[in-house]
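Encoded as structure tokens, the following chain is the form predicted alone, with no partner shown.
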Amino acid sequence: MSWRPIARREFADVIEGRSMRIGMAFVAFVFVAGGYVAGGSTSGDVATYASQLSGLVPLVVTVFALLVGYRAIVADRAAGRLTLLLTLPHSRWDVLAGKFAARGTVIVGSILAGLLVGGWLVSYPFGTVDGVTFLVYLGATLLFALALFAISLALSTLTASPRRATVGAFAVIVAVLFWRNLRGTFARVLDALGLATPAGGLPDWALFVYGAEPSLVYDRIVEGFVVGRETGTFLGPDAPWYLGGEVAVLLLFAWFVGPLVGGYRRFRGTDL
């Protein structure tokens, strides 16, 4: 049997919740809000669209996406109804793929719906949108929230415990939330083992270490193809080819698809 009649029921189990519905919506609300502040200017443009939306989207999209992957695999595999499933024709690449399939097709049509909408909402009446730009702007988001979904399901099959999946999840929420304030400590450490710049920043090593995490890069790519911007630590003219916005490309690609292999290799190999 293929992954696809798994894919079918889990989608209809997903969307039968109504806390999932009202994350879709909420999801959806964001991006359409977004376009009808951004079409309300007479300078609105999908560049302005994503510059308002840039302190709002990573966190949004990193909450919903981790909480609709984190227990895809740990709760049927605490229930016991992993075990009931593979008893049937269906190896494990199957049950994955299902999964993924169903419940990337939520966070990919709650994003989609509401970036149709608000890229509607910021041309009319006054605005303008690049039919180019805006793509890259869709497929951004679309790519880090898929990273971030690959994640939150690569830990569902690290623990069979619900629990322990739960604090993972929201140690990941924690990270993203808080890891732009810790460039600051990154700089103070540094400069303690002597590794920081003459100024006491970070040298460009680190810059690209610390850059790496998922929304930092999400930013850069919003940034540096969306917006335009040419200025920065990270996109400025004297910055190192590795901080720019075609390798953070690579990192997010890198992010979606690490996760995904890893907690492929570990789900196959465990003893359920």
Second form
Amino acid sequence: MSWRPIARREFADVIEGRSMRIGMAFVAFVFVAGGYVAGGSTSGDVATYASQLSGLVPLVVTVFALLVGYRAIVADRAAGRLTLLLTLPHSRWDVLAGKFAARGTVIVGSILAGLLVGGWLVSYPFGTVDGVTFLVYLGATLLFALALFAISLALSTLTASPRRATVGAFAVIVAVLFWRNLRGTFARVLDALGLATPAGGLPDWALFVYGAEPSLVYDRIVEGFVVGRETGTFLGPDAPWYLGGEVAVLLLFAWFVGPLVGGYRRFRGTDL
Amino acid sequence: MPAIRAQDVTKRYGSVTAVDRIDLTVEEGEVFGFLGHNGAGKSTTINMLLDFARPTKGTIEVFGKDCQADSVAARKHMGVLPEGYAVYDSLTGREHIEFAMESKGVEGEPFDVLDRLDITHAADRPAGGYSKGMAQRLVLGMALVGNPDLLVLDEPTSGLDPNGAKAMREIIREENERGTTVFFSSHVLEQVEAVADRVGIMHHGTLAAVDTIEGLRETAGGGTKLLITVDTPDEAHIETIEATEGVDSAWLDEDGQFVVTCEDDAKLDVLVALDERGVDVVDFSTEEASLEDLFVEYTRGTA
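Form predicted alone done, so how does the form predicted together with the partner chain look?
Next comes the full complex, and the chain you just saw is listed first.
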């Protein structure tokens, strides 16, 4: 359990930063504001809340999770603080677990605070909140945030250069935000290769690959289990099972676990 | 059980061999000075002790704990002043000591440590504002927390003024008197000479010599140093000198003098050999070789 001192120290350090506090407040504010708007009408419920936020949340959460995580290891490593820390009887696992716990708490705390207040605002004064649906939305959003955070933490273990980590974090943000615009391009490429459907669209396997990007996975979970949508290429009745919401949940878990395992293995095996 | 035991340890970075087949045993209770120029492989060896770097081959143990497989257990025995560290800018000196106590799972009064290192006056100031010397003392304080069995100090006097260096030596002595084994590296001979029981000299990644200070002195004292001034000094003449029987080694110093370490009765042979080559010997003198010469001899060509 010797990751605890590291986590405590890291947490105190992280929330001391002014820009970090602004970021936390902003993230919470987005969820609160969404709840305020959804609660303004009698038809307001968790589904309308989630729909309203669906354009904004992937952007805000991705940027926030990346910013919280990408310097976690690499900055300490480049400065020499990791050298000092690891002279003490801590394992590399302790370091990663401590950083994860501290910074993960910041992310979970901000979103949780925003969503709890937002959820209350949905139900007040006019709307209604179904407990289970709300918990699903909360869980999916937290898992999405933690997956992006895991990616940024892994990124932080990959390099000894803070500059490269910055470039990497920026690349991940751009990739996540622009990926959904590439569907037409993929279709054209596959069409040129003779792999597209007769109508010129993406075949199912390509939809799976295209739809495996974390923010699209998150969208699918929210639409399938919170909004209750049953149409479209992914969630419609004709879509194969592997494009559905249940598999999306597994994919999001994989985006959370995969980078953490990879990042840890990399960090454990590397010379400082 | 030896405090440190390295067996056949090699570390390669790509095609560069930083540490080459080192065998070293440091016994419990001794002060071991690890001497060598920057880049000789001292820090790489210490990094392997701490599991910052993994040996390409061989094993290192600290009090019987493998430094790689059982790194945390090995580091529980150690207090470490590493090289190339940074303190936490926003934490105060006292918080640093408290953090070390928490990490090592020991209770205690941070001020006992801070007093000992004479940084009590800065205890509640953020360590980011500390001078290099104060940071060095603070980190030594963190190393001393929990009374480790082995102190590992990488260039402990770097960044310290002469008074600070003296205080550092005193702490090394005090700790050693309490039974702590001390392993410290330095590129400054005087530092090592002043406190070490035994010395290991690193050169080009190999352990060129391991001996007590007395042993090294004897080795050095067994020879003579010959200083030769010639009219036109040339590196090529070194070969001529070294080819003479009884000569250990020869080099050209900054003043353009040949410095030759050799057996007593080989002196004349060297002068004759030079003369035969048509070298005009202007002047020569002899000195008894010192520890410094021995160090230079072991590590020549890298300074």
